[in-house]
Partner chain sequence: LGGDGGDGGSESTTNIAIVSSPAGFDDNAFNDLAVDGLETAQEEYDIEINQVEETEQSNYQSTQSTLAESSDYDLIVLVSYNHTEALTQNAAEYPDQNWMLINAHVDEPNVAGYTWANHEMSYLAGVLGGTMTTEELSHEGNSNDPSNAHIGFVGGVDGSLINAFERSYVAGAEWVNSDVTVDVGYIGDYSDTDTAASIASSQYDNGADIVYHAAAAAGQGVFESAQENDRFAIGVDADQSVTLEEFQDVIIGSAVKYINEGTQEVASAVAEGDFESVTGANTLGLDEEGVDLVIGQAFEGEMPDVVSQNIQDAKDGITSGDIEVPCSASGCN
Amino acid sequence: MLRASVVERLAIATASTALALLIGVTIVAAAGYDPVQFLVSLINGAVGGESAIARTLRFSTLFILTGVAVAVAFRAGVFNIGVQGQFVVGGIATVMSIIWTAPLLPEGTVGGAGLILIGFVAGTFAGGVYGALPGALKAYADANVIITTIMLNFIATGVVGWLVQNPFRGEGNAAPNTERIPEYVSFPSVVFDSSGFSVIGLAIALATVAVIYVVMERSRFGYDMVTSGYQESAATYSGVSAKRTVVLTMTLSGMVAGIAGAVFAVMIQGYYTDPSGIGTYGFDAIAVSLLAANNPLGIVPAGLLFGGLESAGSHIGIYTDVPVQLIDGVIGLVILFVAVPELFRMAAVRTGLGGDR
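Single chain coordinates (the form predicted in complex with its partner chain):
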């Protein structure tokens, strides 16, 4: 799977999405809704008009970042299912650090930039620590990472949910929300004039992709990481400390997730709220990363695809009477088929469309 060619990947992505939509549309029709309208608004929702595109890019930005976070770990053979939790922890850390330090800095653009910087550092750091934890547990107590990270997701949601409900709840808020971060702490809106999306956010995502790509493909650290992912014993033989690598991998992965959290906090939300209501980016990211064969570069198109779907989802929710659950289900189907490249490879071989074996 890690060696699948780019073309093959694209084919699989398209095929799985198409198949999922086909099934979705069938159900839509069977349930007595208008399938054509469904498809039309699907397209419109993803790319129909500036605001739709902005919305798509907004989701994509998060999918790309969280996707890279997953890819880093999976490439190193560490199954970090905890990106969601690291994303949440990073987000709250960003918001609170900004709120707490805001009084100390001058208002206006300069102060804003400063606070954004502080927020991102805090978010990245928090995400990194929350990722390092299961890494350390794996390295020094041999605790199964898949399990511990799943658990830590629940814990992050629960604890943060409690924090925003109690100690961190903003003055006079009835709702479980923190205070808002100051107006001037936000990305300038270049090109798109849309609340909730700024090209800066996307730029940060792409920059992260670039950095991670270089680290994984060209740096010694990346080689050590990937090698112990493939074959720990060989890595050890070559002088790589397996324990240290697991911890570092999880830290790096968590840091990227933390950046995602920070972007979410600054670019989209502007405050923090009960994480049970902020979407499952960290989980979908696993599919994004897989779709990209855990290759940082592949994450970009994969992230765009998922962003488009998510965006289409909310559009359909608004403009058609098709129940939201149906859309969630269809997105679930896409993820399911993404997990089954073999299905399409075999199909391709059968139908003579190529594909090896």
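The block above covers the form predicted in complex with its partner chain; next, return the form predicted alone.
One chain, no partners, no other molecules: that is all that follows.
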């Protein structure tokens, strides 16, 4: 795997996907369900028509953004398991900032664009601050970043859940939801006529990937990030403040997660609800990032794969009688088979086994 070219690694991933699907279809047949119908539904659910493609791209947009947030930290040797919490904080900050400032701006396209900008700035800032907190604890108090980020996930879910049930709850809402943001605060429907997806959201995700790639691969800050994460003594010797860089790394990771939360709030929901009931995009993003070997550019195809599987799974659950547990098992097999070769490659790089690259 260390000596495999990009084409060879792509071929391995394709073969792994085919093998996983073959095993999955065999399990479905052994359980007494129609394997052909399952496979057809899997394809139709991912790319079988405009609505299916829009649904796949909607999930993929969020997986790409949250995957990049994880990759930023992982590439720097900081294990940010708190992307889900930063995603939630960014989302609620986006919604409430739009609701609070809407009366101050005119209605219509111009006002809507201004409110979206305000919401994204608020969401990005809130996610960055929430990411900086465990970074500071790691840098200056030697706290275990895995434990602190996991705890902060629960804190974000609990606090935001209380806020939407009490002070932020929309007037007259029976469910624990905020009031809706104005209808003119939304992404335009371009190419796809879908209420839950806009190409603008996907463009934001791809632009974020490009910016993060340049920062990590073509800037001194990106070099300092990786050096501080893996060789703190070398970074300090070269004049880089390792502690400060760790905090900035977690801040950048949280900012990207906040952007993901903002896209989710504006493009998909239009309000905010109890975060315990929303998707676990921040947790799934860990697998997305690992599948892409923590490479920002590799996050795009990995996010598309996860988005397609998520879309197919929801389609199969609605239109077939296959149990959801079996659907999740087959999807898990695909993810496992595709990710394992890259995990072995990453382990060999980290440990020095398998020879030189």
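For clarity, a rigid core is taken as the largest C-alpha set superposing within 1.5 Å between two forms. Positions refer to the first chain, counted from 1. The structure displayed is predicted, hence computed values, not measured ones.
Relative to the superposed rigid core, I27 undergoes a CA displacement of at least 2 Å between these two forms. Once both forms are overlaid on the rigid core, the distance between the two CA positions of D328 between these two forms is 2 angstroms or more.
In this core superposition, A13 moves its Cα by 3.9 Å between these two forms.
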